[in-house]
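Below, in structure tokens: the form predicted alone, a single chain.
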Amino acid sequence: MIPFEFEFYTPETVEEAVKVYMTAKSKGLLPMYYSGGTEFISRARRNEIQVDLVIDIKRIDACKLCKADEQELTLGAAVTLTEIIEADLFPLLSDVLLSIATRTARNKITIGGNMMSNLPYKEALLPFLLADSEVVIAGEQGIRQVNIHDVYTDRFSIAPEEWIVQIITNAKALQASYYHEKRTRQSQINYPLVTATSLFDSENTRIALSGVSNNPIRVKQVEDVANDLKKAKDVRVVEMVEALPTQIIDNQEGSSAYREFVLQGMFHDILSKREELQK
């Protein structure tokens, strides 16, 4: 049971979610978008937030929309994680989400929801840090499209009252080949220890994390590392551990040393990976 009570919202389009969230503020009120709200309902039972209305984006057309053509991938960010794996439009994706939750979890979380996330793993960020994807915003001054990389380095960089609409991945990136891990302390659906996500294109590796630090994160300084090829394999992967931006977290899901130790294994399989692909 949640604990307090709140006014629900169902507005049909983006400029009417964006009223009713401004005109809550300017009365002094809390609120919040939702999509999914299997995080909202779980933290306001546990009396860990509390919100005065609450503004569902489901029935919002721009929030429902996954369709890819020749050119791109649109999904709206409450389709939910179940759609996604479904439609199978990003192999990647798909793959990453299957690890994520129960079935009947990803019933309702939403791709937004999950990127958005409170937790720090947010593994359906990766692929989208990969693909290097844009990201449609709706706030008090319009829409706007950015580039995720512009919005997002180990957190979002997004004023409070805006949220993100849609989620654009060019074609090229859908069909690349990629490498997918995820390492669990127990079930294969717990939260991960390490998930390391890879997408390989005609020239470059590129590599992202999740559980290695509090949020996931796509570096550089990694990759660079992973593309020098006048190294030898072994060498590329302790100096790509050293490359990290942060160390590496520990806490009860694995030991910072631990996950270093995993970490290796993984790059080391994205290395011989990459070697096989060039063959």
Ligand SMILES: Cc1cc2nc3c(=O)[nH]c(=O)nc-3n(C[C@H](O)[C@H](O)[C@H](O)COP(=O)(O)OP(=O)(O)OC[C@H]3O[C@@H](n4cnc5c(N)ncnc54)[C@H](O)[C@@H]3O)c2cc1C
Second form
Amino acid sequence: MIPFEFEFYTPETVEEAVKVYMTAKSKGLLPMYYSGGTEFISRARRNEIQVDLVIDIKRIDACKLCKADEQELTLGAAVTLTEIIEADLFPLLSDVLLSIATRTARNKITIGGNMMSNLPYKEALLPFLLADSEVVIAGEQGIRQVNIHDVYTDRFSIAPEEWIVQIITNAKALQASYYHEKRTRQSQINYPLVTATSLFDSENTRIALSGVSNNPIRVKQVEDVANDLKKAKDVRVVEMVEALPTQIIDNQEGSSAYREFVLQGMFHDILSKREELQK
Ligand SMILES: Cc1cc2nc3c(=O)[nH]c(=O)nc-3n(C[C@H](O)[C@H](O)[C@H](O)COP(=O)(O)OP(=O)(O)OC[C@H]3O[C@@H](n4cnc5c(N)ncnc54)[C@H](O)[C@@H]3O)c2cc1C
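Shown: the form predicted alone; wanted: the form predicted in complex with this ligand:
Expanding to the full complex; the earlier chain stays at the top.
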């Protein structure tokens, strides 16, 4: 049971959702955007959050869009992980989403909810970081479309009243060769110890990681080392780990040393896959 009372709004337009948020704020109330609701419900039950008003974005048409044309793939923030997997328009994304939670949970969890999760993993972000996707953001000033790297480095920097409406990915990235490996502490269905993803374009290897630091990261310095073909593979693997900007996290799920060991193996596999593709 949720131990507090709150109002539940289901706006039908992007503008209405922002308006509800701003009106609540002006009355001194605590509003919150809501998509699949799985994280909201579990945090509320544990008394980790307290809100006065919830704004469910699922009735907004733009948030339910899941469509690709010759130019791009558009995913609404309220599309569920299952819907995206079944549409299978971005193979790397489908693969990553299939490794998140159980089918029952994936029927509820949405792409926007995973990207904006308060948990550190946010694995759905990885393919979008690799593909340099664009994010459509709604706020008090209207709607803006920006490159994901302009609003996300190791966390999203958007205003509290802003929210994600859609994620748009260039069609070129959708069919690129990729690598995805998720290592968990125990069962296959679990939060990652380390998840490594890679997209290979004609010249470069792109790499994004989850489980290594407080949020998913894509690090240019790591990619620069990976792409420095003058160096031997084993040397690059060591230098890629050294190029990480932060200390690898250390917690009860796994020590920093163990994560580093796992990561080295994954970096090795990424570089080997690149070699295979170039043969
Ligand atoms: C059984 C289970 C296993 C899981 N395993 C994994 C895993 O292996 N890897 C992983 O990465 N995650 C995992 N998760 C976490 C899950 O992906 C997140 O909790 C996710 O936030 C849930 O999505 P939702 O749509 O239900 O979010 P909600 O509960 O609706 O929202 C979550 C947060 O995001 C905000 N939010 C939602 N939509 C938007 C939006 N469009 N714009 C701005 N903010 C928004 C909300 O305000 C809230 O703070 C697991 C969850 C469960 C239940």
